[in-house]
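For reference, the chain that follows is the form predicted alone, supplied as structure tokens.
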Amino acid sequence: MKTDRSNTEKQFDAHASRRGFLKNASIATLGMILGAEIVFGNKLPKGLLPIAITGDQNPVIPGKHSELITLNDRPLNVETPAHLLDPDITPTDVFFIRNNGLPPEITDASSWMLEIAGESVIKKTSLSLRELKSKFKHYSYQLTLECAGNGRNEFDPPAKGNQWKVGAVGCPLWTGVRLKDVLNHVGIKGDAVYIGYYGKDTHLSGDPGMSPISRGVPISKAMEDESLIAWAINGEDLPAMHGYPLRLVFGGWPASTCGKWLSKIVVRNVVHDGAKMGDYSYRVPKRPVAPGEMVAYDDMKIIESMPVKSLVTNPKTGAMIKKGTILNIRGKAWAGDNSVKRIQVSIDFGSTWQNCNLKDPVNRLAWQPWSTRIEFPKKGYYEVWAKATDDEGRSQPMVVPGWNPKGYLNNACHRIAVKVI
């Protein structure tokens, strides 16, 4: 019998259409298309193509800004246009959407309890979110969430999943209690490796007994300062959409293990085996692959701190300057539990890079605003290229790195069009 194919399946099948045709025009056909001489064109690296010439569908999301990016309605995923993440604390009507199941309908939060249990707990412990408050200190930290899937439409083959561009990331200030308090207060056994979570959505299938999602991080990352049990974001109750009335938030490593709605936190003594925690969801080959080789499950291993990224968020990509104008250049970069410590920008295909300002974290986990100006030697079309370097000297490749059979942690440089007219 035959089935509807999903949003996702749809929009899979058209970029793949799209980029087929496309990677086969000659630069000068892509000028045509863009309507001006590709400046550098003859450095554009082989395969990729002018970012200017990409679409975007932009359904409004009620409560969401108007220009967010609807991937996906059901389970509903949307991403955010690199310009509104301007700001540097994310606004919540501009924050990415990643779900997996349906949320829950939640009118009041008076009741909600988070259970504490596993077999690494001292005593299975129950607490209310009023006991959460109450109990324990409030802390408030920016912390960077990105989806493990940011940057999945440039991989190619291409891989399958929401085709996410670069807007799945976001470092709102996140307001909560810190989960090494609550572990602590309820006593954990020495043998912990792991923490798991539970939410109250509910799987695709309606189905009361499948969890959508129930991932986790090692204890090690539970037990730091920055993990907190959060029930408000910028200041505000946490939107239905984001997590009301509780949820986890582990900044630097993927939004996955941030769970949403969480109603309960199980102490393991083996890696958590919740749902999206085996088979290859969020795991990436422990070698390099070649593109679209099968890679056997035990060659694979789980995601943790998410790599060096940067984005440019002001101007927006296309803008249009007239020759001889300076142009202010700003951005974000971010290297999971990590630091960056050098932000390029280049506007000929990465074959010349000038350094840029860079402000240090407002806290651990945070992203790093940083600026430059830069001035366009004649008319023509150009790309800004941004390019961050860890603490650890590891820096974006320029184009899409290794690739991976699910399509996970795309950290190339991120690129805007820019018009000299």
Ligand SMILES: Nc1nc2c(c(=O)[nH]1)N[C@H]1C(S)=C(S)[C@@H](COP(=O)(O)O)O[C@H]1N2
Contents of the next structure:
Amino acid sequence: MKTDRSNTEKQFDAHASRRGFLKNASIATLGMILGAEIVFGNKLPKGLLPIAITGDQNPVIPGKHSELITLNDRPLNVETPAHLLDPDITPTDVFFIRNNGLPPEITDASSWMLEIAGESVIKKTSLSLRELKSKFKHYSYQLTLECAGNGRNEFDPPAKGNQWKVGAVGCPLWTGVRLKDVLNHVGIKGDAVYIGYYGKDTHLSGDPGMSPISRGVPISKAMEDESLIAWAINGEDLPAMHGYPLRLVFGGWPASTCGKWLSKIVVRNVVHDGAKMGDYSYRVPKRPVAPGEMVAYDDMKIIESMPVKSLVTNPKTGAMIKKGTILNIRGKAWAGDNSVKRIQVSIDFGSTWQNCNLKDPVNRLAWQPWSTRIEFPKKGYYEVWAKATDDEGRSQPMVVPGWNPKGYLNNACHRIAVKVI
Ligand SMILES: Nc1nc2c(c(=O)[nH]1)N[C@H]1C(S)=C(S)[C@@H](COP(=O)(O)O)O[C@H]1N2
Ligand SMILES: [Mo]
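Output the form predicted together with this ligand next; the form predicted alone has already been displayed.
Every component of the complex follows; first up is the chain already shown.
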């Protein structure tokens, strides 16, 4: 069980370290974080920080909904409250942001090049963005991207890293070309086992020789129909923070595989060994471990398809309902490479479950909208819990599952609070 104390301490630590960095930042830097000049910034009393970036009030991030929750501002990490994920296609202005380094500043993408290299490529090739768009057929898919650390805030002992609650997930419409069409065009050798990506963002240390993240997927995932090199989200160019002008998109796998500001793909004859492919990064123990246990790196494996999970997106937690009203409840469910077969809700803390209506995905690897109607027996406080089951019969656990060193793969049931008055 998690104690209140550890939770409070965690929040305090995160708050203190953020403030520590910001305290030393110039007004110009603070303005850059905000994406707007701080007018009268020179009059801000010493020691006071703009409330829009301390977390005391939501930040104003250009192009983003004001209700998003900022977990870190260097690098920028921002999550979505569950109720904003209610539309079937996630709008760009609510889609979460996860950066490991500092995004590049790209104003002109007309000369953007994508290099395809690595031991298992037949001929090292460079393609311009224009060639990519003109040489290959375009495809659009709705694909679910979820950060592997989504839900990390519930692990005890706490796992270091962004304390994501439920909202590091979304399912926008992506447009681009199939990675397999590009790889087949370039030609890959029979010994290819993995692809890796490199992007144009820079390491937090400022060291130009260090990559903030360079991950990838096995060749089998790379060659799937829905694996895209994308330039558009919801019919528009990718915004700067989501990888303009080009990124990878692999639905159902840790979103860390979806390289942003994509400039190079390597086809490897070994498992890609770029930044954040080893140690505890995006890896979980091969066997169940005790909470807090020191796990040897050799006992860790790379996370592949994400586990079954769901969200209640309507009503918003904290909803007040008049006695006698039937509540129309809605949400989304997804299951990595699998599909969701069943979704149920409980209003009695998991004692009994009611089946919901569940739609098919619009395409493979898109999340599935669900809905039902709930009647509450009397006035009082309730929680609605949602539980999805995938097509192989695996269900979400009611409480946080297997502890792991970095706090990945928490697919515990989502809970919302409802008061019947
Ligand atoms: N180049 C690059 N690509 C990246 C990252 C990054 O820091 N740099 N973050 C990864 C991680 S951990 C996630 S969860 C997703 C987040 O994508 P988004 O910010 O568009 O939501 O991008 C992935 N691709
Ligand atoms: Mo991530």
